[in-house]
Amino acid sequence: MSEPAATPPPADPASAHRRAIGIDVGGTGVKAAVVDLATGELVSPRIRQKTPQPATPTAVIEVIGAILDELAADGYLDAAMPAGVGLPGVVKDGRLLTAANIDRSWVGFAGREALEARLGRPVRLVNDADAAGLAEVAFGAAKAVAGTVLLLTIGTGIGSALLIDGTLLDSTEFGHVTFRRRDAEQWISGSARERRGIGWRRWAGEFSEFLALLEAWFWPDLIILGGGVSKEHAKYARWLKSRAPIVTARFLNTAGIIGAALAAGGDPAAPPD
């Protein structure tokens, strides 16, 4: 499933270093596009396919490969263009050390090597919420913001990125802190709200408790909300409470794609994969 974009860019070798492929692997969808690294703009269609179930490495890599095959067939890729892949878990040395909303077989799997073999290009792995943080600090709501910025992506789970004066502390995974005697995302993620059948007012009250917990630890100067739930901000904003100001992510659900591309393109703020 793709969205309209501009016509394919000309095959100009000099422009290759200014573009990279961003891939965002979520609990329900795998999304990808080509990103202009100078502006953060998508310069190809944004293509989305459903996340396979179970989301094993082999199945997810094949979906990613199919999406990039489509982009290549339509003239948006070149052989030198690197790819960044945002994954839901702690990323170290090209592998996941934890797996949230993705199959446990990813843990310890040589993901970077397998993706490079399938895609035939350099690949960099990054935590999915960290990717969103890179996008927001480069072009969005966290750009030029001094102090501590906390970004939370709320959807199937809860991802987090913590930035201090624009520098990312990678793989924080605050969605897995204990809240009401369970992983926070099991109680107050977007999917948990739907599963529990509660309205926005009650959800916002409980999410405010979660924010108070994080604020007591990190004292952020700004809180940014992204992910699928951020698109519904008007439905719950009046009931959210925090010490720090709360804003929505500029890029909402595309931040992961943009940030993954930035990581692939060598953004100095990106953590090593």
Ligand code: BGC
Contents of the next structure:
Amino acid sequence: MSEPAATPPPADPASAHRRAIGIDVGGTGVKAAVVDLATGELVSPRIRQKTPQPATPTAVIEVIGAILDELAADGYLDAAMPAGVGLPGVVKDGRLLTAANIDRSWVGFAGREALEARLGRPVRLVNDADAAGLAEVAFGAAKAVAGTVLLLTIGTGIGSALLIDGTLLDSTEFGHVTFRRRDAEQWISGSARERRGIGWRRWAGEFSEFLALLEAWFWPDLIILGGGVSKEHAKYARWLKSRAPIVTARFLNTAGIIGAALAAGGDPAAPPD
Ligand code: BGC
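Follow the form predicted alone with the form predicted in complex with beta-D-glucopyranose, if you could.
Next comes the full complex, and the chain you just saw is listed first.
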């Protein structure tokens, strides 16, 4: 499935150095597009395929490969373009160290090498929420914001990115903070809300308690909510409480793609992978 891009010029070798491929591996979909690194715009269609189940490395890499083959066949890629892949877990040295919402066999698997072999181009892995943080600080709601910005992505899990004067403190993993004796995301992620069958008002009350817990530790100056659930903000915003102002992320569907591309393109704010 693909959506029209904001600006769809095919790959132009003269400007290829300013582009990178961003890939976002989520709990339900794998999405990818070519990104203009200077503007954050998507310069190819955004291609989405379902996340294979189980989401093993081999199955996910096959889906990523098929999406990139499609982009290549349509003339959007060139050989020099690096690819960034956002994954739902802690990334160190081109591997996942944790895997809450993706198959456990990713843990320790040499993902960067396997993707480089399949895609035939340099690959950088990055945590999906950290990728969203990179996108928001470069072009979105965290741009030029001084102080501490807490970004939470709410979807299958809860991801987090902490930005201090525009610098990312990577791998914060606040979705796994103990909240009501469990991992927070087991109560209040988007999929947990659906699984528990609770309404927006009750969810927002619990989410506000979670925010209060984080605020007592980090005293953020701004809270940004992203991920699939943030698209529904009109349904819950009136019940959310926090000390810091809360805003919705600028990029709802594409933050992970844009941030992964920025990481691949060597964004100075990106963590080492
Ligand atoms: C993972 C995080 C990820 C988040 C959102 C959590 O379960 O541990 O690394 O950012 O889900 O996908």
